[in-house]
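Here you get one chain, nothing else, as structure tokens; it is the form predicted on its own.
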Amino acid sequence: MAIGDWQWDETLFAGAAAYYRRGRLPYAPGLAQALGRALDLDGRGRLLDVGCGPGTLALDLAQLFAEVVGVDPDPGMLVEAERAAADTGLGERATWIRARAEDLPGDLGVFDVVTFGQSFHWMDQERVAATVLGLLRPGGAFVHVADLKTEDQKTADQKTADPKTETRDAEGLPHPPVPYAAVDDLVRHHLGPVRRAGQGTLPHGTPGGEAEVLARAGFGGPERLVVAGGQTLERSDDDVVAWVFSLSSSAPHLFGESRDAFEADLRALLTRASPSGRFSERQPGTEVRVWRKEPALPGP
């Protein structure tokens, strides 16, 4: 995929899948709960998650389904991944395939539900909307599930075209914030001021407009569901440093022979803001949007 001069290439997350679970925040509570209701799931089907990382929603959803087919081109998370499965009990369900998402292989079969996770905005949308729509069953689902914004995270058209956000304020919490704008400043200290991704920048991020590009596809929607956060979540200074190196703006590799410097720096900036090495804030609510597949036309 080209994003202005950016081209993606396979460093993008390099070295980051050891961390991913750890420090990235979960999804809310009864998530699955939530999508088996608005989907009518059985336990029956088939889900294909692509750009599954280290196979946080697939594993997550995994009861709602047969089978568990999970997509990504970095290797670390596809390991990260088969182990969760085997340590859930969920080995013999998933199935976890190296490949891009406009690489989707032509024997994967048909699916009831795809689900990305925070990646569709990485991959070439048209294509791959194209794609999914025929490897989805009819009246199969297209499901993108995200983090809910916060005011302050939206765009300015996010807030005209969708006014609902959250707040996740810290007044009540046992422990201090995570000092999440220290730390942005500190990475663009090491790094640089313009977004670093792979081999590349991202001066003005990855696209939006993925409703426009599902509707050309073919796709009906969007249906749109929140499950709610809000629950209160403890985090260590380690967890931070996890979150820190499982972004894709500051991947480990990104610092070259810096890192160690960058890590001790970070955790200088961490104990100031927290002595105790503790960090609370609130779980942040989870938005899922899906678009549907036309149902196929009764026989005559």
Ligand SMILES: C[S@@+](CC[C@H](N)C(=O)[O-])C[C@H]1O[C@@H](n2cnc3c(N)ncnc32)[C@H](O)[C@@H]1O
Second form
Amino acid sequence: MAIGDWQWDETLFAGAAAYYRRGRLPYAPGLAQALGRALDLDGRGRLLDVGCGPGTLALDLAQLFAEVVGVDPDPGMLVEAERAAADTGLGERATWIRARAEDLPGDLGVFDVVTFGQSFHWMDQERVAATVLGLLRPGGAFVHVADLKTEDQKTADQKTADPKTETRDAEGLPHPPVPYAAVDDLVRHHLGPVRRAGQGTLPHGTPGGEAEVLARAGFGGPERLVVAGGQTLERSDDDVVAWVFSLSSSAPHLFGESRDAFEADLRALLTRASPSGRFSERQPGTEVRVWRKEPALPGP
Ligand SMILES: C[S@@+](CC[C@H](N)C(=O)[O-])C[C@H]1O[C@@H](n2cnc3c(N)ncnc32)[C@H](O)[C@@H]1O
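Form predicted in complex with the named molecule, following the form predicted on its own:
Now the complete complex, all chains and molecules, led by this one.
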């Protein structure tokens, strides 16, 4: 897959897996219940989670299915997913497969639900949408899951299309907020002003616009669910360091031999922001968009 001059390559998340689960904020509590209700899931179906990372979403939703298959091209992510599945006693109900979404094996069988947790934007969306349509049973669901954007993260178009929003104001919480802007500046200082991704750069980020792609592929929808966030979270400096290294734009491989020097600068910045090494923030809400493979019309 290419975005402008940028080409996908296998180093996109190289070295990030070990930091992912600790560093990333969880999806909003209640996500599994909300999705279970919306899709009428009763623990019997099959889930395919594409771009599963360390199994975050697949494991959150596993209670709703009899079988879970996770797919990701990053071998480190799959090691973490397997470990987490073993820890949660999922055993043989979970399978983890190393593949890109564009090259899914042909023998996966039919699924009731296919999920994408903050991963579809990395894919050749037209091609993957067509593949997923073929893997879903009639009436099955293509489910996109992402952190709900805050007002200042939205583009002007997104603000018009979707006036519903949340703030993640950390005012009044016991510890200082995570100094995200200063962390961003530090990453730029070490890696250059243009966003890095794998072996290339992504000056304009990754594409949105999946609604048009999925409509063209023949899906119906979307139905939108928002699972509210807002709960108070406490994060340590180690959690924030893990968050930084979990991102494709500041994954460990990008720093080469300067990795330790970057981490030392990052830790010094965090200590200046919070001498206790504790930070407060609010749980993001989770936005879920559900598209359906239309059931076949009854015959004459
Ligand atoms: C931001 S992480 C999301 C992980 C997990 N789904 C979650 O919700 O936390 C994106 C994941 O997509 C995977 N990914 C990137 N490009 C992919 C592709 N072409 N096919 C399948 N997975 C891909 C990455 O390896 C990474 O694990």
